[in-house]
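The chain below stands alone, shown as structure tokens; this is the form predicted alone.
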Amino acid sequence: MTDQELRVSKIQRGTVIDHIPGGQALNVLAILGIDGTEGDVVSIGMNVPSDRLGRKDVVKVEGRELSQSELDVLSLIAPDASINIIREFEVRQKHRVDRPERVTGVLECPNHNCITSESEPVETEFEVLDGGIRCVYCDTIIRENIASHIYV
């Protein structure tokens, strides 16, 4: 196999997730609900070779678009992800993560005193920092693994 030929094949429909940072793959399909249970078809690529990243991870999702809050936590672990959007076997659009200036609902808060806690009915909310997320209820702040606070 050279260079130029495909790792994994071409998908009909669905959305391919590129320049993720190598090693992030797994997180990506956690993110995604992604357990391998449900019957999904994905393929991954983790590691290969980037100019830009050095290595990065590639995730193929088949038959399925991406929801706006799964880009949003998606783009805490990935900030440099593109998005392609597959019809056809053709990418009919692409465009790279934004990150948003705050996420609810979709994490949980490491610190057991917070109001958002499971006592209290209150949702989550973090603002996004370039660093990390911050907490808005209780100001705990989470610089790593931050997809190790994802709600599954």
Second form
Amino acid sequence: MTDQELRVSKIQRGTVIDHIPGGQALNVLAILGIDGTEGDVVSIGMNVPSDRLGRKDVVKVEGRELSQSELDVLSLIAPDASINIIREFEVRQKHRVDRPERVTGVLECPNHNCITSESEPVETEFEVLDGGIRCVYCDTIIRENIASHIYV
Amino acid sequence: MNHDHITSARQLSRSDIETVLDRAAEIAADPDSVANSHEGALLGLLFFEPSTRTKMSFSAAIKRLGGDVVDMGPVDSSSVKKGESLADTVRVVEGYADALVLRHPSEGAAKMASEFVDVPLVNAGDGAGQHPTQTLLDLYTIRESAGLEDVTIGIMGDLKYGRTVHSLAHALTNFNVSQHFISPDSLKLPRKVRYDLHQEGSTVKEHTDFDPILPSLDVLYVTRIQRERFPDESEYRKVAGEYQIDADTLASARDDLTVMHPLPRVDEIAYDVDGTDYANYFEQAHNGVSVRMALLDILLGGGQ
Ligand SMILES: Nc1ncnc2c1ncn2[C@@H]1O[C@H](COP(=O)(O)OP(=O)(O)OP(=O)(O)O)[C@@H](O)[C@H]1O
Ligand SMILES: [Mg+2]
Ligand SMILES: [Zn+2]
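For the form predicted in complex with the partner chain instead of the form predicted alone, what are the coordinates?
What follows is the entire complex, opening with the chain shown before.
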């Protein structure tokens, strides 16, 4: 790790999500449901130069070790993301995100005639396909721009 | 068949389908054998959209099995008008009935509703989604008239919004059937259905012209193109007119062509077809009772 890469001060404990495609950091936070209202200390680097991706985003969440299932949803918009668990200022674990089989509650079905768009006590649920996701209620398939369907 | 609920044709395997069709054939051959087999059983009818034949044929089916219906009635006069959710409605009504039949304008309504109830729930149409019991009676009719092995079927009309088409196309992938889809460009099969057909290894053969494909068909399944799918009346007339058939249009068809339609028809099949040997749509509608009897019999636990 070079000092040039570390644009914010070191965190003692938390999670660093690295290698996010440039410009997707806010969508990553939206997927994780982190909007700052719960007091999490979050720093974001956007469009940082990267050997691998050209430009990448980096998100650092202090004090929280995000679970694998929370993070797997990120694979939909940041398939190359690496997750670094930081303890005592050091990277203690590093893993990749896996594509989940299902995504519950994070994304909105684009079909306005879908039962999940009504005021029913049901969460959205999508099956993850090779090239997209599919609403398990109305079968609608989303292939492009999945991030635009994140609940806001 | 091992399903608690019937919400989509996607869930039905070939063996599920054959179980229902075989049972329906037994029942059609000897209706007396099941006349009181479900005495006292109550079928809850929840139709959030108007329906004539589906609702009547479910009523006839349960009554011919010795049971009866409890009917929510039209939406205007129900608690839905007061803003009750579908989830609450089905949870209440499951206490009144041994099985539920649901028609609803939203896609996925039946699947969601089924997650809230323990009694069997049958989807009788969810928006532009699925209509699996129509598919079972369609398959029954095709099996009786043309067989389900090595047949060529043309499905024509509104393939985009037609839920009977979506269910049928998917179910047919279980059989050795070649499917042709004939529609205006604006009403082609939706991506979700095309995806399933590809997944099942079927090739999707789409046509905008009906005449060239007609001579190769064993079965022609016609659906209605609705006025409201078009921006204006003249556009509608022009496009819909190309997918209407009459006795003359069928001149180049094979002698043993079977013409089907989920009904109601308006003008997409002219009355002069009714008297030909091709016409099968009234028989198709009649088959709805035996097929729904078979399905209810199985779901209510009499089948195996
Ligand atoms: N204590 C810390 N506080 C904040 N960020 C940290 C801390 N330690 C590491 N990081 C950040 O976590 C990411 C991974 O750190 P690491 O030292 O593993 O870098 P690397 O060797 O470049 O890893 P990779 O091969 O995954 O790119 C980098 O973006 C780095 O800036
Ligand atoms: Mg690096
Ligand atoms: Zn949906």
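Positions refer to the first chain, counted from 1. In this text the structure is predicted, and so the values were computed from the model without any measurement.
Hinge residue for the rigid-part rotation between the two forms, picked from D51, D35, Q93, G63: Q93.
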